[in-house]
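First, one chain by itself: the form predicted alone, in structure tokens.
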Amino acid sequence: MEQVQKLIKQNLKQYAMFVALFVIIVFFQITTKGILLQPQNVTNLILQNSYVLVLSMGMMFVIITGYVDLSVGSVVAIIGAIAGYMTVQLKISAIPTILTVLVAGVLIGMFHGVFIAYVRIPPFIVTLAGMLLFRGLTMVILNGRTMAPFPKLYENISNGYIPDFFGGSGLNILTLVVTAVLILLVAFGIIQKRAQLKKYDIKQTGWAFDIAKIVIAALLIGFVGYSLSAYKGVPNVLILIGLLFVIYNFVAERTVLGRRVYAIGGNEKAARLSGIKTRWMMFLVFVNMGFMAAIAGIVFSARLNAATPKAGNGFELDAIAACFIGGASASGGVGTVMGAIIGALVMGVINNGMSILGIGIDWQQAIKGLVLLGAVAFDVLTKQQSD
């Protein structure tokens, strides 16, 4: 019995948010009578929220150096009003406008970072004054109108499927082929990362805590993916989102940039010491949130199928929320990409959930607002039981 309570006290912080999201799926699952696990709503859960799930992956990054990038709300919208005109105006095809689009990103990304890295103006005014200008710049691109829609190949982003090529009636057949694919590459990812701990001599829990992990993730990618087949199977925009997840976590993980920006958050100065080019990995940083808010941009805009003056806004609020909730630390140096998807997992069951039960949108932003506060302050106090 010890044991256990030592194991639960170890990986408490590391599985909180796993627990909690758990327990607000059962809770809303209950308060809905059976809605929220349907599995069109399933579907519409990702596909409302893969905005929020690729931004929250970029400012996880961010935020992990110790800062947060306001801006990325109103690159999202320039980002679709430039999309819009290219495409509605200008009448060019998707493919060298989604080209031009990411470059857009990544030079908006090039601007906050060199005022950031090598200017040395602080992250919160620059990120600022972007906010006001790209929101700015996005009223003049449309001239406070709508433009729509979008070329068929663009909207399919967001609004597209996988086409299910063994032809299957009812279930999706493809869909849970790759659900099986799944949840052997996350029954052999926990095996051979016990593998590699017994190789360094590294104390490790028991076979029984690992099995648990292959048999909850085994549950859950079932669910999802036999949701996703009872519907329409796959949709376009997880595909995406499912690739940045895999780079960005391997980056965050297993590369020698990832732990340079750990680094960074945790003790810049001796950082610096170190002799890692602090100034070029902020940069590094900003460049790369300005491209993940591209990619979010054209999502978005999909989704939509037109580009809109107001798209946006509060985005950079909830991509901040999403990593905070998902364990990122106020003080920088800490942080996953998964937390990231957690995090923007649970806030978006709480705002399905609260849609489903009717609940004014007012209150959805005070309930949205006390979860994030909890959550920050049991990163505060796990750290102070921790010292």
Contents of the next structure:
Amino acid sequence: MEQVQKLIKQNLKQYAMFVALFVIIVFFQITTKGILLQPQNVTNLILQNSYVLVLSMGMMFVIITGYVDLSVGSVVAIIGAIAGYMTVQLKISAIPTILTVLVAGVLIGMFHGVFIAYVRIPPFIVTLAGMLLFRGLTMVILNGRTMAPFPKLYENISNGYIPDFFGGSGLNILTLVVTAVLILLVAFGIIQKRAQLKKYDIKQTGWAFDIAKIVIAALLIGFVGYSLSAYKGVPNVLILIGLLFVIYNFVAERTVLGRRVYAIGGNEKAARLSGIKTRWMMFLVFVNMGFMAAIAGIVFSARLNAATPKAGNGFELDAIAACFIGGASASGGVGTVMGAIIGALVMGVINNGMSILGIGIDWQQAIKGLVLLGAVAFDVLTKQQSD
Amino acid sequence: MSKTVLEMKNITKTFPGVKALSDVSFEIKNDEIHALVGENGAGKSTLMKVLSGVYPHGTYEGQILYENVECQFRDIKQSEEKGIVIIHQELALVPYLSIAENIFLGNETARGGIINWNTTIAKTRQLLKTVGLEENPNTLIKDIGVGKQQLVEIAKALSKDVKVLILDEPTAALNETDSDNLLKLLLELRKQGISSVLISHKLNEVVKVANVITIIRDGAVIETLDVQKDDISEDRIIRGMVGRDMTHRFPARTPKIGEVIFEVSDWTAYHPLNEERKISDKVHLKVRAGEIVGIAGLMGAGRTELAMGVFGHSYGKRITGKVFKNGQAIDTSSVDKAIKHGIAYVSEDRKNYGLVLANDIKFNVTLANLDDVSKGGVLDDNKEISVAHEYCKRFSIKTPGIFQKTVNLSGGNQQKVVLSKWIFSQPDVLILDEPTRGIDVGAKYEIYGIINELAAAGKAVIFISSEMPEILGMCDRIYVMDEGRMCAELNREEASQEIIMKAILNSRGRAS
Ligand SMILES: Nc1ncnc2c1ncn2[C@@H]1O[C@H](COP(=O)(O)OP(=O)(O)OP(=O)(O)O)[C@@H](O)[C@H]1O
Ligand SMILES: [Mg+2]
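Moving on from the form predicted alone, please list the structure of the form predicted together with the partner chain.
Once more the chain from above appears, this time first in line as the rest of the complex follows.
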């Protein structure tokens, strides 16, 4: 019995954010009388939160180094504005526009990166300046107006769905196939991890725990997959997010690059004396943030199908909050891409749930603030306990 | 009259996966200096943390009695009220506050929240006099050396009306003069009825001042020796600590010395903040393959500054000079370049410059050589695990596993992780800066063995240490450094403690 308690206690910490997400979903599922998890709303949830999901993945790396990027909301805006200007005013087609704004995002990231890594101005100040600068430039480009509409191809990034090759009526067959494959992959991954730990004779939790993990993952993925297939199928943007997740998760967990970012956040001096080019790494992290903000900018403007001067207002705070809810540490060195995703979903479900309930923006803000504080306090307290 | 002030009874303390203390009993009388010795990870620091309330009541089993009354400390504050004050392995002073501010931090002489500076300064003066420190109370902590900082810590303890003073490796970072001062102070305090518990790996000091010695091994008390009854020679203590006789302090070795493979010439560098001050002054140094070269000197002689300067210009400004490897001039202007040229530097400051404390052993061991555990930028998990395993075994790092966070390791084991990291980087030239600081005799012997092994494999080893016996016992050749200059070069045969000291004094005489 004591064993079980210990197991739960140790793992509670690790899976606290999953539990939190689950609790919040259940809460809103009940209070919205089942609307939250209806197929259409599940799809909606993903679309509504797509840009925050993208931003938080990039922000996670910044936060792991121990800093934050305040400019991303403004960057989202200016990317939309540039794209709008190019397609609407200059009549340039979608593909070249997309490529151009991605480059613009990278350039903006480089701009921040140079000041942060090489001129050595604290990121807080540099990105605060960026926040003002790019918001201002957005208004200049748009001249205070909204530009719309985007070409169909561009708009489809956020508002389109993957066509069902199988052409089934009713449920979307392709979606179901993809769902099944995903479930198998997750199960395979967990089993492989076990085998590895076993090979090195490292103590691990019992089979039951891993089987439970697989079952829960299968149920989750299965449910989302089913919901999507019952509505319009897989949104294009979900594929984009999935891809980004796989790539960034891989970079964080399995590559030398990711390892170095963690080392810098954990102890910059030790990292430098271990031969890590800390300035170059900081530069890269901010370049990447610029790139991700550009993707988010495309996704957001495509979803609205318009470029507006107010776009992206406050997104930086959502992204930062998502990372901290997802278990990142404010002092750096700790955080996962999975955490960023969960954190963003927590924020997303709360937003969506409250909207369904008809709670006003004012209260939504206040409640989100409390949730952020609560999540981090919970994290801090459980950590203190285990010490 | 000697009577028991403090008693710890049957203390057991476990961490996840580790039983740090099992059924330990420990007793402190009112007029003693009680040394606590044992190998790295034996549980010394843990025992004292239990005593001082760092680990609050309820997180351990057993009893603490203060003058026969049971105490259940919930935090340090409560144990301090009883006069039990601990000075940790890592000093806890605020660098940008003055001596006076630090001494009264959290304990300010204030009325209605307003600090009374006159009494604060006056009291500080008094305390500084007691501990024998001649400094202005307004001097900032960052501007005085570690030795003096240690004295400030003690002054701070005295300001709290201390009865039992606990010092966890207070002399690890001190030079001999400072250490002597500190030990004298302990003897002085003892006369005034303040007992101390002294944790130290420097057994000569223990023998010098302690009147009771408790030896712990693997979390259990092995024996308690009393000066009046038992023989307390260093050898006797070592036998208790490691469980066998250790006839030699240094493993035997027949040097096989080859050609010069590493050379630093005309190395000059200036202080990063004070650009007028030279920290290295036209330093020349060469090391042959298979040779262990020592750099002796007092604390602050500029040895760390030199080593860090050579290693990727990590310290100092306006650096000039050349580094040669195998006769070729090489560029070591950044750390990664230095590492690529086969140089490794093991820092003296493992917490700040050596480890990423929040990460595990595996993470730290591979950090300086990720290339060898990755392919095309992708980490090979299996390989990392087996490397970490290998080093844990080779250095007998005491840990429940390679996934243990390094912050949870004992000081000595942390040091072994740092060493592992650098040896895994496969260097040809290994610069070791105080590599045995805070390490027990047994582990020191192991580390000396590893150093010898590296030398036997044809590597060049530069060995910086403030412990003369160690330099004399290990090195084939010794440079003596003072105030940024090399002031003597001695062969193994001619070197002795006196000659080294004389060289330092001579150079100072010449300079002034
Ligand atoms: N917070 C912690 N979590 C887990 N294990 C710990 C923690 N603190 C200490 N330990 C373990 O407890 C044991 C005793 O550690 P302790 O620091 O008391 O050793 P020590 O005798 O002071 O060694 P050293 O001479 O190296 O300082 C070690 O095995 C150490 O790894
Ligand atoms: Mg210790």
